[in-house]
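Let's start with one chain on its own, the form predicted on its own, as structure tokens.
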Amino acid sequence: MTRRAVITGWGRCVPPVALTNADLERLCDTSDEWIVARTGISERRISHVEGTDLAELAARRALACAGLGAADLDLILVATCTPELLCPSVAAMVQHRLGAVNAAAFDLNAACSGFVYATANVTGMVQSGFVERVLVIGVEKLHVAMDYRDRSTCILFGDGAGAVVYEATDSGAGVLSVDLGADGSKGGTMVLQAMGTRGDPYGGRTPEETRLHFEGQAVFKIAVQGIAGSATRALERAGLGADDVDIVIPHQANGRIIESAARRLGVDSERVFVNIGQLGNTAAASIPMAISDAVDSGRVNPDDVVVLTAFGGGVTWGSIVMQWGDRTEPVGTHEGELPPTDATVFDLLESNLDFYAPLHADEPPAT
């Protein structure tokens, strides 16, 4: 039998503080109706801790779900475009916190496609026999780069983390095929210049170079074509078609993008998992968070054909076709939680709002 990487554990970490559409109405010229109609998002989460803290908790939950200890891991791979520090990597910090003394560790940045790119790396390493058990985490603290008076970007993005455990198997389940791609000539459509979210992420920087540059209409067109094309190629490589798919778990970029890409792919909406409404676009964290939600809500069954597909800055895209394993129930659970906070969402955004205020000095305040 072919040696493959199969998911055996899953977990997520959702920050407790929500930024609702009603909150955004107080910050910029927008409305709940306008946001929901264009994105499908009602709220997104703002983290009161560093992304590494989110990653650690999601990792502990995934390990408990798989019934593994940290010392069982051969590798920790973190997908992120908003690391706490550039060096040491988030993966190395998580490795230390978990006590994963036998694991190598590194970060990967393919923006919103990061989890798919990470899974592709794991697939090759498992097939080669280099690793047996790998922890893959997607984590983002995106609110640092959001100008909350710019409705074209701030309505979309949120913070969070998701994690999965991949193990080697010869059961026939696991990753069946991979498709990856990139087009650097279109990289200017999504640009994030700043690095490192720890402490004061705004110190010594200008608002212009810190906030996310995002060309929404251009991204929409590229994303729909990229996701549908990539998923189609991955299915063809697996010898499958759209009718064979039990569930698509896409990057939660935008409700309209997901709907359009699914139509182009030929998969009806009942077979597409969407959880963007309460979480927003969490970039590299969105697919592992969605996997966790999909499994826990009973949307994934043993032996299901699952398609993961994403599009991100760079620009990058990628898809994974896998056959789910024989288990959809966790072996165990981790009871830990994030430290509590009394901060309101506006407390958490205060430094952000002050930093970006000079860009909007001549504009009337939102009502």
Given for the second form:
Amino acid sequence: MTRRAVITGWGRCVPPVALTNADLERLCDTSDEWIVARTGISERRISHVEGTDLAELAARRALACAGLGAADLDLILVATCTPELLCPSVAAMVQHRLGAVNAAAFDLNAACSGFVYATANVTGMVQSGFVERVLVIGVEKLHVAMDYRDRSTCILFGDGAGAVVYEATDSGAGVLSVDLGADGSKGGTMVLQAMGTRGDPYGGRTPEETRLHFEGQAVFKIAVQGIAGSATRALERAGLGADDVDIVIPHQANGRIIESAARRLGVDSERVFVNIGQLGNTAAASIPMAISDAVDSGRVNPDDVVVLTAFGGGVTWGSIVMQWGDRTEPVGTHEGELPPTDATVFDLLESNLDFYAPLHADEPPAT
Ligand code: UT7
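Moving from the form predicted on its own to the form predicted together with oxa(dethia)-CoA:
Full complex below, order starting with the chain above.
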């Protein structure tokens, strides 16, 4: 039997403070109606703690779900494009907090495709026999890069974390095939500059350098084609077709992108999991959070053929075809919560709004 990586634990951490479409109507010239119709998003989350805190809690929940202790892990792999620090990595900080003393740890950045890229890495490491049990986390604190007076971008993105445990198995279940790709020539369509060394690294960042540069329409087109093509290739590699798919769990980029890509792929909407409405686009965190939601809401059954597919900055894309294992119930639960907060969403965004204000000095004040 082929040795494969199968998901045995899942968990997520959704920060408690929501930024609703009505809140956004107070910050820029937009409407709930426009946002819902064009994106499917009603609210997104603004984290009052660091992304590492979100990652840690999602990780604890996934470990409890798998019935494993931290010392059982061989590797912690974190997908993120908004790490709390570049060094030490988020993975290393989580390793320390969990007490995962036997685990190696590193971060990976493939933007919104990060979780799929991480799963591809884990698949190779499990199949080679290098690791047995791996924690993969997707986490983002994207609101830092949002200019909430720029309606073309700020409506989309939110904060959050999701985690899964992969274990080696020879049961026949697990990751069946992988497709990964990138086209760096289109990288200018989504740029997050402030985390890099470009520009004056000593002068402090300007608002223009810090906010996400995002060409929504161009990205939309590349995303629909990229997701459908990649998922089709991954299915072909697994020797499967669209009719064999029980559920597609896509990166939650935009409800319309998901619909169009599913149509191209030949999968009807009942077999596509969408939870973007309450969470927005959380980049590398969106697929592991969606896996958690899909399993907990009974949308995944034992032995199901599950397709994960994503598209993101770089540009990058990737798809995974897996057969779910024999368990969709958690072995255990972790009861911990994030520290509580009394802050309103406008309290949490105060320094953000001040920082980006100079970019809008000539505009009439928001209502
Ligand atoms: O996760 C990584 C990948 N990310 C994505 O895949 C996101 C890809 N892109 C998108 O989701 C969409 O392109 C957006 C949601 C960003 C924009 O939707 P769209 O349907 O492409 O709108 P558009 O840019 O074509 O704009 C249509 C109109 C424009 O007005 P005019 O020129 O027709 O008068 C925009 O100015 O809508 C206007 N508009 C808005 N109106 C109200 C743009 N943003 C807004 C807004 N509220 N927030």
